[in-house]
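What follows is a single chain, given as structure tokens, in the form predicted alone.
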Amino acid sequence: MPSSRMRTAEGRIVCNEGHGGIFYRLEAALPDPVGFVPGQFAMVSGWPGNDPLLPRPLAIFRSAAGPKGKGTVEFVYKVVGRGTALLSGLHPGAPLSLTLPLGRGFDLGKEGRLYWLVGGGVGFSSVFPAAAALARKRADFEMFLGSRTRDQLPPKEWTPGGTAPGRLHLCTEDGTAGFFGRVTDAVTERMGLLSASEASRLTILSCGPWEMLKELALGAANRGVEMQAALESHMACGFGVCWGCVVALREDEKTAYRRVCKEGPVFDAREVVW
């Protein structure tokens, strides 16, 4: 049984390869199966030297239990800076160092909801494990992914629960593939369409760029639909000692500041001050 108790551990590199030179995939051997939640992610690093320092914050993209034991974890990541940079240029059999799984992820225990998952960007590799989890529990869900043109689109392999009609829905901000346009404008059109009675039992997973987060957050509320946002954040350690990754959220009447890897990622959005 995979344990999902946060630990450090000294994993080697499987596989990390990458995809339409946007996105990187990698696969890690670890000594033991790891247990996540859909959202939560680990602190990774394997580079030689300590420049940079700090390890990288990956979302947990899928794990799995090997043999004799052992375990796998896979991330999904983007080159935005000098760490991913260097962990993009890592190659197989290479020491990885990993804390994990760290955070809360996506509360998907209720019961007769109704799911749009919302990714834009890298955002996916954080509703895909979702969408993983909704399936097994057959659970009525479908998946909004945005980017700027087809090609940086996840491979089709990668989607959970993909084949299924009416499921997926793209969206290209040049219209190469799916809805012509931003996905927060395929997702505030769509929503505009719903009663008040279909508004009340949906819920949107979503993680990406903060500004997507934020529309879509705003016409959720406007709807009266219920959101969960993952939110990314800058991070030095990962599991709350040094509050460098605060996020404003309101709290009755006042302003609270809480941690996002600790009690986020993954927050209520309508309690995030955008």
The other form holds:
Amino acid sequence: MPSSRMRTAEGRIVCNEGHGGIFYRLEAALPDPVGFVPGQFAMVSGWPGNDPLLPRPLAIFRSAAGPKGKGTVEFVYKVVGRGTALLSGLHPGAPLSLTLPLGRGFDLGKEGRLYWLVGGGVGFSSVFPAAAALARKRADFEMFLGSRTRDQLPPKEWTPGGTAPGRLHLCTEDGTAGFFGRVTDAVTERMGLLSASEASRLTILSCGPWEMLKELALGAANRGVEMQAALESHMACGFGVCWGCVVALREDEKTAYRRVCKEGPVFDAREVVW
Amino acid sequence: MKPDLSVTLGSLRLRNPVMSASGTFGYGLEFAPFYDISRLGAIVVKGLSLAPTHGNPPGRIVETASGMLNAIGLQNIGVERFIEDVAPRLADAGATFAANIYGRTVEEYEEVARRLSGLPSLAAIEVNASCPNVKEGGIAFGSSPEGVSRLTGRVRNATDKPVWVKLSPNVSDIGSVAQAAEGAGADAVSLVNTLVGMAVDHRTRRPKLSNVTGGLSGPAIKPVALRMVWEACKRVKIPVIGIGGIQTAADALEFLLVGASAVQVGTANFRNPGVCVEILEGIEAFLREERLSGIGEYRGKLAL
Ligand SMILES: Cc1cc2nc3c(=O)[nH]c(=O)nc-3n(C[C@H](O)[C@H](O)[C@H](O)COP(=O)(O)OP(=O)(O)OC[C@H]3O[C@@H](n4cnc5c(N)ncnc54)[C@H](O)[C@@H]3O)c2cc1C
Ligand SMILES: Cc1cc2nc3c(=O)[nH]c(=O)nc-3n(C[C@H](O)[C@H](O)[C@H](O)COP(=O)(O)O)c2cc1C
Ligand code: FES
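The form predicted together with the partner chain, contrasted with the form predicted alone above:
In what comes next, the whole complex appears, and the chain from above leads the way.
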């Protein structure tokens, strides 16, 4: 049984290659397999030296049990700065330092619900594991993926849950693939077509840029749709000891700062002060 | 023969010189999944205030060259919840622990110290005399020998626990500030806290921290910290606890070499949650390798 206990692990890179020019898939061998809830993440480092000093948070994309009780874990990432650039330069065989699994993932526990999974940009990295889990449970779900242009959509072979008709909706801001426009517009438009009883059965699971999540959250709140949002934040530790990563949440009548790495990264969208 | 790792800080004997630094180790229990937290010389918990504190708005941390800036604003659960919920569990785990405290006024410091005094399992109180937001009569406590002396004296009288005074590096003469703490009855001084710094974005033209300025920590500050610890050690007879940028056993040994009696490890815990134990094991290995019977044979033996 893969253990979902938080631990540090020295991994070894098995594969770290670019896909479609913008996403990298990083696979590492681990001493033992990792169990995780979709939306949970790891703190990852591997470059030598002290600069950058801090590890980087990456959503756990997949994990598997390997031979002889060992395991593997996979991440997908986009190069946006120094840390991810250094990560992209690491070769198979190189060590990778990991702390995982971290945070609170998506709640997929409820029976009889309809799920819409919404991923913006590299946000598909936490949405795909949720899709895979829902597909295994034969739950009812659809997936909306948005990007600026066709080349920035995730490679087809990574898309879980099969290609049942009506299941996958691609959106590009320049109209080069799928729906012409932003993924928020596509989702809001579809939400507008739902009956009240359909809306009450729907849960949106989402990950992407703050502005996208904010707009979705407002749209969902208007239609009485439940939404779980996986947030990002700058992190130092990733396991709840520095209080650096907080986001403002509404609690009763007050707001409180809660840690994205511990109480999140997945939050009930109605509680977030957007 | 197994070298003797134990150290004494005044009346207090610690099993080894490696402690966690306040604010980088949560309340200690968070590290129990990684190793047996009773192995540490001591755990110093997040700064505690009289009432729970919300802290600063986000934009609390920024990474800098070999370091980081933080402006957490001392978000914490408050001293009462620490006493009720956390301290018993630390005691059950067999951990030696100290409480870092801060207040907005001297009276608040006194009150927090008084409440903690009733905790039999508490090893010491570390007074954060280096919070830039804490003012009295217009003088930040930590920035002058007079301020440190007054604060130390008042906390000293409020508790029977050993009092460690944590000093700010943002002063021109660290030796005088350390002496002021000693004169007012501190059992030890710990230094350094973070160095005040700043980061801005040249494109958005905005500061990167909501608080505009923040505290610099990590390997970037180690040379400054080492120099200040060395200076303080020359000026006081009470034990000095060395802090600042320690990531390896060699770093920790350097602080002991210039005279520190013990060390605290802060930011390094973020990148490697197991680092304190690695440092501890590294120190033991070094003593063996050098055929030293204990820390005492090495501490303060800088060859000038
Ligand atoms: C829980 C969680 C899961 C994540 N999962 C993934 C993932 O699966 N794949 C992936 O590609 N990325 C993911 N990210 C984002 C990823 O951590 C950042 O892109 C990465 O830390 C950037 O590091 P860098 O050194 O390359 O960039 P930096 O040089 O640190 O920054 C480059 C630019 O990105 C911005 N930035 C940096 N970190 C963040 C952040 N956390 N949130 C928003 N903006 C940021 C900076 O402000 C700057 O403008 C996740 C973040 C979190 C918090
Ligand atoms: C995120 C963070 C929070 C901190 N909070 C406190 C605190 O509450 N009280 C305190 O006395 N020092 C606090 N510090 C300072 C550290 O205890 C330590 O003195 C400083 O970081 C230098 O050591 P380092 O370079 O090993 O981190 C904090 C440091 C960091 C990075
Ligand atoms: S990143 Fe340290 S508490 Fe969340």
